[in-house]
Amino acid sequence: MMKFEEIKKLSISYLFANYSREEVCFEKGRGEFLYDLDGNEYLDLVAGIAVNILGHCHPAITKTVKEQVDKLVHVSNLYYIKEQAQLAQALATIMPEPLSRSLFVNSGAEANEAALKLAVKKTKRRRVVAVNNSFHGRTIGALSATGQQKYHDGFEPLLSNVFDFINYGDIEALKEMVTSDTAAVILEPIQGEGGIVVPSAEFMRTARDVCTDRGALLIIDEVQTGLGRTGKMFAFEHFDIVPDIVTLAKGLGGGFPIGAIVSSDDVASAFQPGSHGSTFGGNPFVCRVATKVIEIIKSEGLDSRAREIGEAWISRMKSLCNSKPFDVRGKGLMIGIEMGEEAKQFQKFCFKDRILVNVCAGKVIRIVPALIISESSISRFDQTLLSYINSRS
């Protein structure tokens, strides 16, 4: 078996350096545990940034996974594809209505590039609203989405100029912005890159109001939040809205990649044979295994039960906080503490306890784990923050 020296190595001689990397390699996974080269376990609090949302290894997923394979892994889009269907079906049985019609592809970038070429291709209109801090992806419109500058930074040349972008939570900018050439608004229900941040249910209806008042669409971004990790199956719902568009991505696909857009029917019919498309989207293979995550979510109420979960640690994590300038956030299972010039030392104490944490925003930690997490588990990280206070005092 190979030393994680040896694997360092190859990775510094041959892979570009673009992650900062911690100091382990991974050799399996199981539940909400990771275990390295060394047989070692880790509680993985990052869950792959919020993908695993069923845990590693899920049995039913792995069953799913090991039948599909043997059958059928890819097809083109040039065939009708009977997972795919099954799985827009799926989609359709926990989206409010009028949401019904799904397209798929790979990422959550890729869906947010899909969902801003449907807006501009429904509306023709030229000119989309964004906000600051956000983050949708890493491709050229996506990138332009995203409200922060250091994702910009030395790709000034390709981005496009299309996007006005106003402060989250700012109502009456939202009010100014939108005009009658605004395509979309689109937006993160909450913030995950920029902090684990909640905007206020105003805020959020008013986006909606303001969209349907001026003839735009209102996009809803997803790929974090989505598939009951708020405590609900999406976040919007915390709102009381109905987006015009969402894009979904990282849980979805329980660890395999697959990203999509959900949309109506009028909103859908934009999009002819040639406006868009993908080689790998909707492949049988990851369709298969996606419609199998919505059915276990559903069955065994993972929504219901991040939220409950949720409200009960994001509570006893204040009450540890209690004492330290820390700010706890969140929702369910997306839970945020601000921790300023303090978040990169806990994340390394949390490392030395082999818990898997995440730093976002340069300051807070965020923690996204699998749905299936246990309360001991849970107690475990409480007796770590304490511990980290303790020491800090």
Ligand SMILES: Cc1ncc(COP(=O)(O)O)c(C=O)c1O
Given for the second form:
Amino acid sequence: MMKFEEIKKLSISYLFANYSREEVCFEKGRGEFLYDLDGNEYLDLVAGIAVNILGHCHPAITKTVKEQVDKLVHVSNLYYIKEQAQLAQALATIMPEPLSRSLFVNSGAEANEAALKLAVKKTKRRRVVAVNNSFHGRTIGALSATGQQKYHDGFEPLLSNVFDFINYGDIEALKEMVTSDTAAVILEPIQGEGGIVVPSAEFMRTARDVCTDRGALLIIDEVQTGLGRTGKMFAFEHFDIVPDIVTLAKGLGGGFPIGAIVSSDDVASAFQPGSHGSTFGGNPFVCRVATKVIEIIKSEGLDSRAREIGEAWISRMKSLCNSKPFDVRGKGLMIGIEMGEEAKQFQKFCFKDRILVNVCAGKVIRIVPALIISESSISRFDQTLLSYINSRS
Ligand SMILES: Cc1ncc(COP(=O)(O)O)c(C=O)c1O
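Next block, the form predicted in complex with the ligand, ref. the form predicted alone:
Now the full complex is given, and it begins with the chain already shown.
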């Protein structure tokens, strides 16, 4: 068996150095737990950054994977694909009307690229309003829509003359910036990478109204928030709005790569054969798995479970942190603890207790576990948070 040091050496020798990694390598996963090479168990509150929505190796997903691998993995979109059509139907049943048509890609960035292209094609306009502190992916279009300079550094000029940035939450700026030249407004319903920032309902509703008034399309990026994580199937539902285009990825495949855009018949009709495409997008394998993911979330009510468990957890964390200037926020099982400079230290403290959390925006502990997380695992984290706070006071 390979030892950790050998794996690390191999990685340093042969991989691009574009990730900074923790000193651990996992060999096995079950539910909300990961196991390292020595068999040590870790409580995983990162879940592949909101990807392993049903936990690691969910038995029903593993069974579906095995069945489909034995049958058919990939065929081209030159042909009809049963599993793709079935997944699109499943998405239509969990989306509000009139969002009933899907196009499949392989990642969040690709979904946002497709959404931006669709908005430009549908409206025949070129400009897009995006927000500061956002994150939409690393490809040129998605990166250009990302309102964080640190991700732009070294790659400019990106798409110039396309994106107009406003502050997340700035209603007046929204009203001013969206004009008859605007093809779309692109927003996360809760900012993830930006530090778990929940916008006001008024901001989100104004975005919807302003887009409708000026003939622009509202793109909601549910890549991180989607599929029950925030306590509703989609986070835009917290604000009683219906977007024109929704982008999905991460949790949709339960660990297998897939992205999607979902829109109405009318908006989707802007794409004709040849307008857009993806070789791997919508292959029978990943579509069958994603359909199963949706089925499990629905049948087990994991969205409502995330809401109940998340609400209780957030309020418990708030009281645990009340002696500290920490800000606990989020919805459902998408939770942030803003700790400032202490965030990195707390992450290390958790790691020593074999609990995985991640730091986003340099100062916020992000907690985005599998939606099947048990109450005892949640208590285990609470104990660690309490010991950290006690050790610092
Ligand atoms: C809101 C949001 N959009 C898009 C992306 C990009 O997704 P991917 O890494 O699958 O391209 C992310 C990834 O973190 C995200 O959080």
